[in-house]
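What follows is one chain in structure tokens, specifically the form predicted on its own.
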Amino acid sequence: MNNVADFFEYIQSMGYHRFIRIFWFFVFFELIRYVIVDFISLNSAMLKKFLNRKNRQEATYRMLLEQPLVSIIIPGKNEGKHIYKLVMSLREQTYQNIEIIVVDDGSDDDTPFIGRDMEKNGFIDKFIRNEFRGGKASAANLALRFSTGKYVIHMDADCSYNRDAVFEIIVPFYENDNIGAIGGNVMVKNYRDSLATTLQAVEYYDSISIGRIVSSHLGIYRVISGAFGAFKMEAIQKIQGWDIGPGLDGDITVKIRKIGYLIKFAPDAVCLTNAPNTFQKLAKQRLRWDKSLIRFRLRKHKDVFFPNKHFSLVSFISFAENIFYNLILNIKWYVYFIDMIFNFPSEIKFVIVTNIMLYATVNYFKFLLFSLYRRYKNAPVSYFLVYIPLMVIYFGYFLRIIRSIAYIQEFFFKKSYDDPWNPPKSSAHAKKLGI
């Protein structure tokens, strides 16, 4: 009881200047960037969408009039249990001028039998098998060789898609001829499986989806998810497809941006994915994802920062914002923690509790407010409310520690080339080529 009374006395005795001094990290970085900027940008994006509704209608008309062929490529290994269900769902899409190409990347399950049977019976247009695993990029490039569509959609076999997903992800190409690639809106399907999947569902629903609406509106959208992404064929041919090695999603997005195309996000093109159902599996996934910032932003595509044929101000800002908020502020958070320990040692327990309360309050505010901007929801908003306070631990500690480990591993040891997600021979070749 005394501790509670002491805490409230601590809060009441804190003036404005002292509050700013102690909670500067929250006020100047987290609150401004992820609440104020996001809120302003969301309203701006909604206003722009309203003002451009005629352009959207005309784009829809032109697309339906042209009826462009869309090549859907599905590369993967051991996806036999998912392929049939995915293909059947594609046959129920509202847009039907599609060709479906499945690439089996060295599977040792029943994928070859299922794939060949579906090709024989006309459910898919092409089934291709690699006897030896070459990696997802290699499989996607193989599918690309047989693709004849004006647009290419890359899908993951273990995902499911809204019936209008193909239509919604293709229409934006007709709104602006300079769009080279469009990302779909990925949400968590198995959000009820475990605490790990529930927290990821909140993350996808709130931070990732909203963040991509904002970054797309600002022109700095960075990563088209491999689970659901659409590409203009001429753009993907110019960059010669996917580079081998890990991190292909962020890499191909940057490559298309560098040759002058716009990258956009389609929030109404919805894909549901199965997220890792344990924190151990989640940690492995995020270690792989987070290494890509060092590998691609600071190594492979560092020329974006220098005046050259690939330079553009928007790409520069996109990279700079990504590095500042994910790398520099990640380091600065530890600086903040050390600052509190050395300069406010007697108050540290109150500082930690206050930080948790501040972040939890803001998380509730963001989650409820930003829900008003969504057309699609993968679950009732009320289901997630009880878990919002846990997002402080999830974001502030769990993901931050994983991110820190990933940065250290990649910066000093280039560990992305050792990731078992990619075949050793492909990673070794990519490392040799420096890609």
Contents of the next structure:
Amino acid sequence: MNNVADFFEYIQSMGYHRFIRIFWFFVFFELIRYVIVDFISLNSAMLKKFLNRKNRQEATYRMLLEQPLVSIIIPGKNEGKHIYKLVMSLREQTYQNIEIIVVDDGSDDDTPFIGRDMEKNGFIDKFIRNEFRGGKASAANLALRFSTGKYVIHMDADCSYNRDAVFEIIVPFYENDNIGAIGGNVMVKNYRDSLATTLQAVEYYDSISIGRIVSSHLGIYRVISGAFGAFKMEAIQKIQGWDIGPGLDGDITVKIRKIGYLIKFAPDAVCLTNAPNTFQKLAKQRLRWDKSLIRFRLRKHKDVFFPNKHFSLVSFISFAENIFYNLILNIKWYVYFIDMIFNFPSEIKFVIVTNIMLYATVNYFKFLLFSLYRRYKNAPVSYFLVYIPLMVIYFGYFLRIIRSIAYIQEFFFKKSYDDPWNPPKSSAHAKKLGI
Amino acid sequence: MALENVKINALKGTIKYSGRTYVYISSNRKLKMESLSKFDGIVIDGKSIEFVRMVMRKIRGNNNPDLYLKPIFSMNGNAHADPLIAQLIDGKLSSFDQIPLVHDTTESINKLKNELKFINSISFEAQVISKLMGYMYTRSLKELEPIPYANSNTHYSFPFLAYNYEEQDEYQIFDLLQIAVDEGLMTAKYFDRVYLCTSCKSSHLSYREACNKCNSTNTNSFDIIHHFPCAYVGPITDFTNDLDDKLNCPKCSKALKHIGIDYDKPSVLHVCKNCNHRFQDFVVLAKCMSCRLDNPVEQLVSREVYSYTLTKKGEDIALRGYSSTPKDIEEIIGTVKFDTYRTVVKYEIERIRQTEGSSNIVAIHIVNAGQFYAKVGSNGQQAFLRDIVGEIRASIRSSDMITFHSSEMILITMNDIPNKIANRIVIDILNLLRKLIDTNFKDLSLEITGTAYQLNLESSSELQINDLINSFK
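Please could you give me the other form, the form predicted together with the partner chain, since above is the form predicted on its own?
Full complex below, order starting with the chain above.
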């Protein structure tokens, strides 16, 4: 009881200036960027959407009139067990002028038999098999080779899609001819499976979904998810498809932006994915994702920062924001932590508790407020309320530590080239070429 | 061997030796089947394989045991080079003076034939099985092996049976032999498997890889290349140029150096020159060279081919005769059993002896019944016989009786009417039956004849019935 009384006394005795001094990291970075900027941008995006509604309607008419062929490509290894369900969900799509192309990237299970059977029975248009695994990029490129549509949608075999997902992800192309790629809204299907999946569902709800509405509005949308991304055929052909991963989703987004196309997010094009169901698997996935920031932003596409004939301010800002908020703030957080230990050693336990309370409060506020902006919800908001305080640990400690490890591994040891996600025969060349 | 013991009659084409008479058949002589049965053996001029094949088919395919069991020898030529003929001739001669060399064979076959009892059957299958058993018994054969035979429609021919079916109906032999196995007359041992056309059941198939969209066989194939450094994937044509043999990546312009190191070929791409479809998996089609149908291979009819061994029961059947199979026509309404018919005719002769009336027995003969039944199968045969019995029944009085002597011979009684009128009725019946056949079996030609025989008081009913039947042979 004494501790609680002490804590309240500590809070009450803290003046405005002292609050800013102790919680500067929260106030200047987290609160401003992820609450205030997000909230303002979100409202701005909604306003723009409202003002743009006539254009959107016209785009819808144009698309329905033209009925463009959409090639859906599904590359993967040992995905046979998922393909049937996925294709069944595609057969339910409201937009049906689609061709489905499945590439089996050297599967060693029943995938070839399932794929061939589905092709034979007309469930998919093409099943292409590589006897030897070449990696996700080469499999997607092979599918691209067979695609005849005006637009290409990249899907993951273990995902499922809302009935209007294909329609919703293609319509924005008709709103602006300069759009080269559109990302779909990925949500967590298995959010009830474990604590890990529940926390990821909240993350996808807030940071990813809302974050992408904001970044898309600001023109700095960075990663078109491989689970659901649509590309204009002429744009993807110009960049000659995907390059070696891991991190090829972000890479292709950069490449398309670099050649002058706009990248947009389609919040109403919903895809449900199965998130890693243990923290161990999640850590592995995030290590892979986070390494790509160093590999692609700082290494492969470092030319974005230099003024040359291809310089693009949007690309520059997108990169700068990404690096600042992920890499620099990550380092700065450790600076903040050290600042607290050295300058406020006696108050450290109250600082930690206050930080947790501040973040939890803001998280609740954001979660409830931003819920009002979401048109589609795959889970009741109330289900997540009890888990919101844990997001502080999840975001503030778990993901931050993972991110730090990833950056060190990639920056100093180029560990992404050793990731078994990509076959060694390809990674060896990428490493040698520094891409 | 003393030539003087062999007496040749060049005019008649006969050779006599040790009390036995052989007839010589060559392509120059007109073949009279009905006359062949009286000889003890047949010598065929073997110069023309086609001719020998034709004669063998006529003899071994005949339903008269005096013909189909006849010892046959080939002389000169190379007819025995045909594997089927080689199995079905009983010996080879190079001149007539070698007849003594095959004399024992002739004696043995004819002796064993005399041990056999022949029962006429309505069932075509039973008739052919009975013929086969008889043939195997007289040749002391225990095994029936399929012969790989290019001229066969199923690529495997069974000696003797092949000549009892038209070439296009040979596949039915598999079913026939299965009946024999089911009945315990033979045991089967797996030999091979054949695939038959879904339409005509021929195994003359040409297997081709074709476009899975338009089924065209006019295609090109290219290797797909995966360039590791930039993940470019495309057909080899993307990498080639007109100047040299180098392969350069169209995405990153790098030269491909070493397969497995900087690139590989993970798959193959086929392009259809007919519809421009690009695909990876050919559809395999089997074109039937008999009826031209393109069959998807997975739909082909798969048949197991067995070799067969005669069982003890099979040997007994050869001796006792085989009258029906489980697939037979159980009973055709409006007919009586042959035994009943014989009894009725016997009593009819006794009756007219007292009444001094005029009664007749009638035979309707379906000349090429074997070929017809082989084509239409058991069910078709059953339907056909029902139809013709119905037509006959409608043309005769209800007191007259109908029976089957065999699947090709129908016997009728026509009591208390003059022979002239009976024959007129027979002509009417034949006309009706021809009309029926023309209507129901348009594509099949069936020859049908008939006659009415007036019963006399001098000879037995048995003899008179036999005379009537034999008048058609």
